[in-house]
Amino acid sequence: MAVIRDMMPVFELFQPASIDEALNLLDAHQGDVWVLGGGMDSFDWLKDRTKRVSTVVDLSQVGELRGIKEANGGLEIGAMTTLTEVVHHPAVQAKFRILAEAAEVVASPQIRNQATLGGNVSQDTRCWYYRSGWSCYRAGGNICYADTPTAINREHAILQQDRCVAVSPSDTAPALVALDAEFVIRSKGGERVVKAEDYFLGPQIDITHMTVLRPGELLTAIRIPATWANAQFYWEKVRDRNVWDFPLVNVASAMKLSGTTISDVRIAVGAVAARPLRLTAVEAATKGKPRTEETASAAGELAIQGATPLRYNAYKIPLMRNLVKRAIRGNAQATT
C-alpha cells in the first residue's frame, strides 16, 4: 500500500487564459501532463502522490470554460461551471431541476462553491484500493483486490463487473444521462461530441479510464436539449451521511404523460456499475404503460436482472430495485 505524504509532487504549472492555449499545452505535454479543474478530484491524488506527472495545466483562468447560456430551448454550461453555479442558475432550475437536485446533494456547501460540473463528470473512481496505490486491474496490475473473499466491497458494483469492481461516483452524470446531454470535446484537430451516456467507459471497452477523453483532449462544454424541458423528474440520492458523502445508489429520471400514461421515459442510476447505466430495458417496458404501482414494481424487477452482490453489498440489490419503482411510479418528493 502506498504511504500517504499529504504533500505534493514537484510539478510545472501552466494557467492558460485561453480554451486554445490549453490545448496548445496539453499537445505539446501528452501523455505527462494533468488538467486541473475545481481540483476537489486532483488534490487527493496529487497530495497522495498516488499520480505523479511533470506537468499541470490549470483551468481556473479559462474565462471560456464558465457559464451557462440558454440555447435553441435547452441549455449550455461551460465545463468549468461551478455546481453552485449549476444548482441556482434560474434557467436550469426552471427546466431541468433534475440537474439542480443531483448537484445539489454533491459533497458540501464549500466543496460545491470549488468544484466544476466538468470535474464531477469526469472524476476517478472512489475505491480506495485502487486510490491508496495498490496494483490492482484499473492502475496497471493483475488483480482486482476489491473482489476477493476479504476484501471490503461495501460501496462497489453489483452490475457489468469485469475485473473491476469499482463505481462511477459522480451524482450529475445519471442526470444528465437522463436528460440526454451531450458533451462537448476539444482537441487541436478539432471539436468532436459524444452523448452522455457514451462518454462514460466501462472496465470490459478501458479497465484503465473512466471516460472517452484521449490524450490531448479536453472536455470544453454539456449541451443540454429542449427535448426534455419540464418534463417530470425525479431525482433521488442514497448515501451514510447527509454531507459530503458519495452515493451508495442514486438515480434520476424524466418522464412524459400523455394524461395517466408514460408516453416517453429516460431512467439512469449511478454507483451500481464503473458507468452510470442508462436502463434501456426498463425504458421500452414502461413506455405506452400507466403509471401506476404495477408498473414501477415490474420496473423495478427488471431493472436489477443480472445484478450480482459481492460480500458486502447485496443491500444495493433491493436498493436499487426501489429506487427505480420510486422514479417510475412519482411520490411526493418527485418534481416537475
Given for the second form:
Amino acid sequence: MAVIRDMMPVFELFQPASIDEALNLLDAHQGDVWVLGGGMDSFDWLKDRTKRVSTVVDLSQVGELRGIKEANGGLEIGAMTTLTEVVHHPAVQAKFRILAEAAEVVASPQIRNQATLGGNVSQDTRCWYYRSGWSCYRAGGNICYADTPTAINREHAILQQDRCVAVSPSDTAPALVALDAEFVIRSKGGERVVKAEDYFLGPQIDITHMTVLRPGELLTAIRIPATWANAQFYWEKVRDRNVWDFPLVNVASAMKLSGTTISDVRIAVGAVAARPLRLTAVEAATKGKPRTEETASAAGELAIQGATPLRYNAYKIPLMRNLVKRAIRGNAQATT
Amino acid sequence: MSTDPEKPTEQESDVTRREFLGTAGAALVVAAAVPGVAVEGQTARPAGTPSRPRTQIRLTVNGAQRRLEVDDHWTLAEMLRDHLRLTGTKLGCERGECGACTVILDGKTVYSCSYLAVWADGKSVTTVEGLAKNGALDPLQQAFVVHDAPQCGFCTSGQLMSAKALLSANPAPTVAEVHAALAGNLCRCSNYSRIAEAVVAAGAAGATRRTSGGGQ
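Okay, that was the form predicted on its own. Show me the form predicted in complex with its partner chain next.
Full assembly next; the chain just shown is listed first.
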C-alpha cells in the first residue's frame, strides 16, 4: 500500500509556555512523547511515518529557551535560538566566530531561519537506510544495511564503527566541542551539565540514541566559556553541494599561540563517526610544537590512525587527514 | 494593505483549475476539504468527522487579517494551499530541500512545507499572491518577466519570495548577495543567472526610483 509522505498524521499538540511546564508534560507522558523544536528533523520522520507519535510537546512558545546572553566573558545560548540568530549575534561574531561560521553553512537560508542550535546538535543521524524505516540496529533491529557488501555508504563512518556505521550530521557540534561548550540538561528532578563532547553517544554506548538525553529531559541551553574567546579559529566543511548538504567531513579547531608555538589547542571532526570526535591525541601531540607545515602534517597522519573504510567511503580518510592538517596549520598558510 | 479582510483572496464560487481537475479526473472532489476551515470562528466540522485536535489562530495573510481554525498537524503550506486556496505557493519536495514553498513570515523566509500552521499565530505571512498590488505586478515580478527569469515556472513563486525578502533587507544587492540569499531555492531548469539578473535589476531600478523620488 502506498504510504502518504506529504501530510503529517494527526497528533496531540501541547504548547507549554515555560520550561517547567514542558518538563511536567514530558514527565506525564514519559516514553511516549515527541519533543518538537524547529521541526527540521521532526517533520520528515512524521511525514514518512517512520516514527509514529501521538503526543507532541512543541517548545516554540517557551520564551526562556530563546536568545543569547553574555555571561562571565562567555555566552549562554538558549536551545531554541535559531541558527540565523547565532550567525548574526555580535558577541558570537566577535569572540567565537567559529560557531558563526559553522552555523552559517548549515543547510539553506530558510532552514537556518527556523532550525535551532539545540536541534542542530540533537538531530538524528541522516543514514538513509535508517531514515527510510529499515529495521536496522539503530532502529532496534539486528543488521546494519549500510555495512553490507552491496551497501551504498559513501557518507558513512570511518571511525568507531560498532555495528552501526551512521555519522553525526551536525555542523555546530564540532565547533562547540572545540570551544569547550557545556550543555545544560533539565528534567523535573533538576539540572545536569555535560561537556559538549560527552553529550554525544557512539553505538558502542547506545546504538539507538545519538545523545545522552533521557526521556523526561530537555536540552535547555548551551554555555560557551570565555576560555577560547578570540582564539585562532579554523572551520571547514566539505560537502557535495554548497547548500543543503550535510558534511562529508567537517573540522573545527581553536588554538592559542605563544609566538609561533601552539600553547593550547582543541580540535574536533564531524561526520566521520556517530559522534563528533574530539581529537585528544592530536591536541596532545601538537601542544608545545611550532605551528608549522610539519606539525600540521604529523597531526593529519595521527588523526586518521585506526580509520577503516567501508566500500564507498575510503575518500574520507585522506579528506579527514587534510582537513586536520589545515585546521592545525591555520588559514594563514592555507593554499587551497 | 488594501485587501478587504472579509473578502476571500480568490472568489470561493469560482471553479478553480484544481477543483476542475479533481472533479473531471476522479470521483473525489478535492474542494471538499475547503469547508473544513472555519473562518471568523465558525465551527464547520462536518458531523461524523473524527475529532482532530484544532487550534484557533489569528494571522495576517497578504495584508488581510484572518482568524482560522487549523488542524494542529497542518503545515503552513497545507493551510495556504488546501484551505485558503493560495496555490501560488508550490510544493516540490515536501522536505525543505527545494524551496518552491518559500513564503515570508514576519520578514524572514521559511519553507511552508516544513512549518506548522499553528506557528503562524500572531504572525504576518506573505505569499506570491501578496506581491502584486491593485492588479499591477510588483517591480520584482516585472523584472522576472523582462529578464526571462522563469522557464517552467514551478520554482518562480519561491524564488520571488526569497528575492523579495532580500530586497526588503538589502534594496540594491549585488549578484553575489542574490546568489547567497536565493541559495535555498532550486531551479531545475537551472536558470539561475537570469533569476539573479532579474533580482539585481529590480534592486537597481528600485534605487533609481528612490533617488528620483518616484515610485514606491
